[in-house]
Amino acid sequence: MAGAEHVFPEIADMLSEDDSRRIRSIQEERWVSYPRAVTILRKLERLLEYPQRSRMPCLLIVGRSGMGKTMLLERFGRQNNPAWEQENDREHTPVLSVVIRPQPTVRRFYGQILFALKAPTTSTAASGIIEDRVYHLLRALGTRMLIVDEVHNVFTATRSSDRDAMMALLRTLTGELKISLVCAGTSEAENALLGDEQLASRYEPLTLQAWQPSTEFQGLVGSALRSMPLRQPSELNPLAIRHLVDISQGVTARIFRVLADLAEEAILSGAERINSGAVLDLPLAPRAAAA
């Protein structure tokens, strides 16, 4: 479409929809590349990769609530999502992600493998039985990589033992299988895996730091802008980046709900962009819409 430069090639045809289309777009969550994500999805394709070994290794990816890990995560989930090799006459499954709930026992985490893997088992099902039967079916699909998402939960449990137990299965989980974990929660999830000696020599560390003003910080901007169908393009000089700084405390999903208003109030208005004068009238305080 002529004159949708500034938006992305698989934007451009929503320009010509209405408002109350193009405003459902803006609130439809969608995947936003920016540098920091393309090098973490990278970093996890090499540790796919990785040929089997009795010590694999694993990654810890760190970050406040809103940073975005979870959307990665999920991202990375559907570049490698199940599929049929017909030379095997089986289902392939590379990737299986799971999230650890609040107040966790290991017979709750096997069960939620299970509930992943659409293999559900009965609750009178000894515990013996249900590890057999997890470990079994992640062999049998060729599982290279468990991604545990809000593993921090691991430490809302009430009994020290059932702590204790979530523990020793993240120490043991990945060379019984021979297959890499991908554990990602808040701070709190650092300090206590990486003070376990042997935690600590098998995870790496990512920390998602929360955004500053920076030509980093100013790509994801762009890349944002450029992903909402707006017929006039967006520019925001570098005291409105700041500003955008500061009043989401530098938290990505604060930042994009941000600009997704902004983005409603330039349709609504008739003004089809997102000008630095925009950004610099909201207050310094977040909005409760940006939460």
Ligand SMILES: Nc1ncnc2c1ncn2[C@@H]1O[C@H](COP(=O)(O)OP(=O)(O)O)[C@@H](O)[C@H]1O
Second form
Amino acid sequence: MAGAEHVFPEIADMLSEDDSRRIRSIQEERWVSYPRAVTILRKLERLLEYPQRSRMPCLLIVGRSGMGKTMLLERFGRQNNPAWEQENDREHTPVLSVVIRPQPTVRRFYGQILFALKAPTTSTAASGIIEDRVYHLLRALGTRMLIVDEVHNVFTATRSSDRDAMMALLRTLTGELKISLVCAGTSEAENALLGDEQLASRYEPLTLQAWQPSTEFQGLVGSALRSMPLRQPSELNPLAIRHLVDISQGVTARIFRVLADLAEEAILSGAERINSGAVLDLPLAPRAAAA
Ligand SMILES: Nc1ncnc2c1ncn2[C@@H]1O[C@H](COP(=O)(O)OP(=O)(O)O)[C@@H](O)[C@H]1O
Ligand SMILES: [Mg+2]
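Now that we've seen the form predicted alone, could you pull up the form predicted in complex with the named molecule?
What follows is the entire complex, opening with the chain shown before.
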């Protein structure tokens, strides 16, 4: 389609769609790449190719809620795991992902691994039997990397005995199975994990910093705008870019939310583009507001 240079090629066809379809497309979650994400994805890929050895290196992705940790890990999982979204591929699961819920126990954690492997879980089995099962399955399925999202929840467990047991588990899982752990969580997780001497030597922290008005941030906004099916090119001046950082407090989720809302308005109003004025009109949110 002519006049579609301002959007990514895969979006061009969508420009001729009606308003409601285009609005729906804006609301869908679409991956937008940025240099820091590319760097971390490459690191993850290299880690997955790492030869098995007794001390597997591990990564800790650190960032505030809404910075994009989960989306990044899902992108990696989808790219590297043939069975990521398929039912019952029981042969090969190189990358397995679990989310730690608040107040975890070792038993619940094992239960989640079994669930993620679509293996039957029995709530009455003795802990040792569950553990054997988990180890056996992870070996049999060739799991080389375990992604542990929301890892900060380990450190908010109310009972310190649970917390210690979970920490011990994180230490032994990689050692015994020779799999790399990739944890993601907030700075509380970083402080706790890196405060543990044994874990600190194994984990490399990779931080997703809150966005600042930088060329990288301009790049992110540019890519976000190019992924939206607006018929006219949008352009934001430096003042608008700075204001976008201020109203979002640099949190990725809020930046995308604001841009999506503005894009929707631009379709409904017929303006078909986001201009700096529209961004500058947005009020600063109170400091305490959540994403
Ligand atoms: N790379 C990205 N591309 C597009 N949207 C993103 C990206 N990263 C984050 N987002 C937006 O931010 C939201 C929060 O991201 P998420 O990965 O859940 O953050 P976290 O796990 O760090 O709390 C996502 O639902 C999405 O709307
Ligand atoms: Mg998350």
